[in-house]
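Let's start with one chain on its own, the form predicted alone, as structure tokens.
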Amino acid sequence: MQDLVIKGSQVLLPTGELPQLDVLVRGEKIAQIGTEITVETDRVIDGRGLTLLPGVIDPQVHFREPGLEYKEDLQTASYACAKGGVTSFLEMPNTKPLTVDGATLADKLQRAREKSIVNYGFFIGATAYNLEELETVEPCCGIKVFMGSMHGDLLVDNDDLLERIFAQGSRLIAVHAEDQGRIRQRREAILGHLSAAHPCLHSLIQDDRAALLATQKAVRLSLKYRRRLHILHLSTKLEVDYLRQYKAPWITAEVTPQHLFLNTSAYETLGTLAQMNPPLRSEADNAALWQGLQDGVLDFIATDHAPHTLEEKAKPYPHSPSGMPGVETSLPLMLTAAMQGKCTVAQVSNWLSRNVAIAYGIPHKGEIRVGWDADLVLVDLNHWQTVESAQLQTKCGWSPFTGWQLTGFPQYTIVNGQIVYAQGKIIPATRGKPLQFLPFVVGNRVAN
């Protein structure tokens, strides 16, 4: 494999430093990285003006694949990955089938090693009938449970259940966080028997406590059992401020673009397009969500790519389906984040990337050093242009962030040393490899 040359970047180190610097990338791995580094190659790339980041780890979306092609599939979620930065995803057990089993997660991994340009990594989702299998299938990122916000085979909103599935095995537990008992009544009182409602009400119906009460189970039940805990898409104040108090070393909690971004004001200019689980919240959380990252309470960002065609999200509420993509849009708007003041780039990165990795125990990603996987992504903080759905990768073709202006976009994106986007062109010659993910010892945390 032919040597690749970064020449004159400006490389973000693990220290947080931002010297220009070129890297060598040799084979799969980063063979070195000092100043004026010269090797026979034809693959160099002028990065004088642009900053070298660790590729995007994005631990959470939903790709559609298989039975619901029609909305996304492996193939272009993945180039919407590279055009986004993102060089590796963790996918979640939502399909059709559901994934829940070996059969279904080496069925993926088949679908996954054809088709996607990034690397990619698998939950498997918890049900009724599935507890023996939940610890034994490999490789897996870790157990899904939906606590709210789903129906059928998937819904965990029995406590017994949840009881056994935390007590049983060490293999990471990750919970959508939602109390599908408040929410049922909530819907009861709010919509009645309405056949169309204003699409605000999404934000009443699965309110702040119906995130904190279930959130508060959740981490109960991980420190009766020293059980890594990790919570998803947290969204409001009250569980900021919970896990302030009760976080153990061994939980870990991230938030998404859209809960730091956007609030519930968005329902008057998107409309449905705005709706999500858990549903967007007032400015005071986002206000909280910022804060959390900050201190260390929030780990890291997930995107939550979720995404349904047009014709879906225009019909009426509460028959419209929640989601939003994203992983186009996570990095630039981050950064863009970073050049306002609001946090470094060291801090986004470590958000999107290294802690992700510590987190789900990737080995060798998440940083730029010597010896470790060459994932990597190049941007321009120096130039702005406005988000367009008509250039996004996404099958859905649309996102909430159309017609912001933002910085920070990729410009060449490289996964396992081959360069899988470059300057607005996706170069779709190679394919990603599935994540290893290391066992987890009580004790360890991700550091901020």
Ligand code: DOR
Second form
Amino acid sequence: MQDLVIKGSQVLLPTGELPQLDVLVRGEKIAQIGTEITVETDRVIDGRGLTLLPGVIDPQVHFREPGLEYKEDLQTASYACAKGGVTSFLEMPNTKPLTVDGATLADKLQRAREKSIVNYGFFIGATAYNLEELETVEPCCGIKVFMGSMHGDLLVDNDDLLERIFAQGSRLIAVHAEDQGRIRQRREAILGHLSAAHPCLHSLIQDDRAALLATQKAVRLSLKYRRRLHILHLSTKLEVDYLRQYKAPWITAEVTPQHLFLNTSAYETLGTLAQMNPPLRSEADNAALWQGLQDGVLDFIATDHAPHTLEEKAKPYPHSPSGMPGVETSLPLMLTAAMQGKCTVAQVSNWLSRNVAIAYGIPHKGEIRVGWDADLVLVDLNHWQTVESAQLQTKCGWSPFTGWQLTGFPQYTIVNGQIVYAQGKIIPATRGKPLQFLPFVVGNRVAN
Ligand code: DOR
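Could you output the structure for the form predicted in complex with the ligand, given that the previous block was the form predicted alone?
Every component of the complex follows; first up is the chain already shown.
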């Protein structure tokens, strides 16, 4: 393969500076960063006026394959990633069959090898019957524990089982922290036997205390066993305040764009499209989550891309499924916030790329450095565009952000040195790679 040169874009350096530079990509790696790079090649991107960032690593997605491909599959999902500047993803185990052992993990990896144009990693789901497999399957980014908001084998709402999971092994445990007991109780009290209700009740039933109780429980176990813990899609001020006090160096937490940019007022315009787990919260929660990101209580951003068809979403609450798509909008949403002065471009990139790579021990990704993987996204911060459902690559064909005017949309996405998205077109010729995860030593992160 010929060299690739990206000429004259503003390049985000690890220092946070954005000088105008050329970047040379040789094979799968970043080979040189400098001024006036001249090499013999036909592969040249004119980056002038554009900004070059590390590719986004989305650490929480639900891509539905195998078993639920009518909602999404690994091809459509990876196309959506490419369009959104997401060059790597970590995917959740609630597929059909569930990803709970070596065979189901190997099957997913094989499917991704065949279909995904971006890099991939997969979680194993904790159940009552796979404790041994949790620590041994490879490659695996971590153990997913649904403390609530799940049914069937993946629901771990039993304290003894939860404690056993934390007590054995050392692999990262990622928790969906909602207290199932409280949710059950409140569902009965608030909904009773109603067969249909306003979706705003979702935020009342699965309230902020349900989230706090579960987060507290997970943090207590993590402190007791000094166990690497990651709290998925943290959504409340209560949890931010709690973590500010009790978060150990081996605990990380993430937030979704939905919980930063949307709140319970979205039910009026979006109805059940605004329904997700954990639910949308108040404006005060939005503000606390932003503050948490700013001061490092929250480490990074995940989309929780959870596509459901419009037909499914049209069912009346509570029969409508929870979840929203997100991989195509996370980067422009965050860059728009940066352009509006809420944060800097360097912070956005730390939250979407660098901090994720560090937290999951993904080597040589998340920053633009010589010798590191050429996973890159070239965005346009000078043009504003409306999010349109018809333009989306996700199979579900809708977004909670449809109609929003945003900037910072990707113009080119590069994965392992290959262009997979260029100015509106997906280039499906290449395939991504399985991600590798370095072991985590508590209190002593293994550096990139
Ligand atoms: O809203 C959600 N939907 N939250 C989750 O954690 C799961 C997801 C799904 O898979 O649909």
